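Presented below, as structure tokens, is a lone chain in the form predicted on its own.
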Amino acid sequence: MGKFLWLLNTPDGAPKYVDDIGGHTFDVAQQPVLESSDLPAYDGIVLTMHSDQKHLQSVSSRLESFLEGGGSVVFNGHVAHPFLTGLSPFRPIVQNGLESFRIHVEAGHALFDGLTSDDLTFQRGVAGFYSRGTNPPPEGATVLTTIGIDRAPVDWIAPVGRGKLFVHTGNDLFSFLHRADPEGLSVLKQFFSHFERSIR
């Protein structure tokens, strides 16, 4: 069972179906907590769009210290300011109709395995939330999903020491996983399976 620290910068909690995700449990809280919790207690961080990323890099050596122990970080967003080794700031792409905006499900990857184009490409029939540029992955990455004829990388995961650096370019991703099945909520407990620890 993967333990994670779910953490906020707004007055809202996490999702409502977060409790409902089995085979995990979330301690939600403020980001405020990351400068006090006992980080090794977790196998992974989330952290969402809204993220205060000045803030977070005041805790840089923390969360660096977290991935080279084994933990993960999930960051959702544009980077700003970059808090973490590997990560840089997020470029825009040339928006020039519906195939700036196509998604592609890269293969080779059990993440986002049962994934299509299209489940992640269109919401309620429109395309252009899931993603509109890149926060580029660093050397050694591997790229999960892309945008447009470019193929700019989206999703992508990057070794950090023992742990995983796993990067969302745009609004926050579980919402989307949720919505490729939200009676069962397996795809969204498949990714969480993911930033299991295998050792403590």
Given for the second form:
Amino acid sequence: MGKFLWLLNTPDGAPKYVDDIGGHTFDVAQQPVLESSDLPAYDGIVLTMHSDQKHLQSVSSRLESFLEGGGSVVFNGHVAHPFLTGLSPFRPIVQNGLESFRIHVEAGHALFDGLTSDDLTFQRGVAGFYSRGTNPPPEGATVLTTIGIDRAPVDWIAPVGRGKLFVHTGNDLFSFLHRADPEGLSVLKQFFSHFERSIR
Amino acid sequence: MSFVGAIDGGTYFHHRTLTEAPFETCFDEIVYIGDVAQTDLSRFDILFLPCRLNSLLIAPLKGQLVAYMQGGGTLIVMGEIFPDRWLDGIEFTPCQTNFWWWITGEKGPAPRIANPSHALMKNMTASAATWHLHGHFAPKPEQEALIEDDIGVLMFEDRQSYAPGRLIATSLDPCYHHGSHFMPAATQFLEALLPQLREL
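Would you mind generating the form predicted in complex with the partner chain now that we have the form predicted on its own?
To see the whole picture, the full complex is given below, headed by that same chain.
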């Protein structure tokens, strides 16, 4: 059972399904609570595409300590202002037809088990929603998905201290994981289970 | 020529819209959201609020922004900042966003340029304002439509309520889409709008 802090920088709350992801609890709050929250109480911190990355830079030492101590940070978006060691600025792909947008699920990690290239590449037959570039991963990261003929990293996970940094180079990974099982939410549950702390 | 400022919410799509090519030259000075309260806004002729600035962070600045307009400044509020929640006299009705009209064959947005002689509309076209809608304003007599459709107003200018300054607001969210590297019409919208800011 994981406990996560889901941080907002918009006024209207987290997606409704967040309360129904069985086996995990989510505290939903505006981003400034990062300055004062008891972060070690959480298994992971969820950062959305709307994150104020300049503010995240201002609290980077708290985030680094959280990771060092065994917590996980799950980030969605394009890195504009690197706020953690290991993050580098977003690089867009050259958009040139379907194969430039195709998402490849790379072998060797359980986090995306059961998801196919087509699951992630298309929405209603249209490509380009999942990702349009890469947040370059640091050395030592495991690349989970890639985009285009050059297979630029899209989703990756890297160990930081005793914790994990997960990065999705796109707007909202969770909408795709939700769509993979909108009734049972099993894919979302599996995803967040991966970030439960092994030690507290 | 007007001196143009913009508020940066620290998001990646603000970063791309305000500080990267091709629009970075449309702005003279960028103010981070966390610094606005300590900033003398009177040096700006135009103050641009890019899409999806967190209205919970803007609302406490209401007094400062109203004083800015009443001092002669022009405040431009882009989509999804919900000015109806932090300014008086604005009636906004959100709509169920149809992202898929261009796939399903359903009737899509049909905006019209209501005042083609306005400086901001000089290069605007209906097709550049067509991607999807988040809602409509019900204009008051003092709110002159710049872009509208059969349901309501998508962009208006109010030169009376804050005279000698003015408010321009839209429910369209091109900065978010351009900043995310998708939705070509959103980029076309900004190509028509942003170079004209200095002509206001």
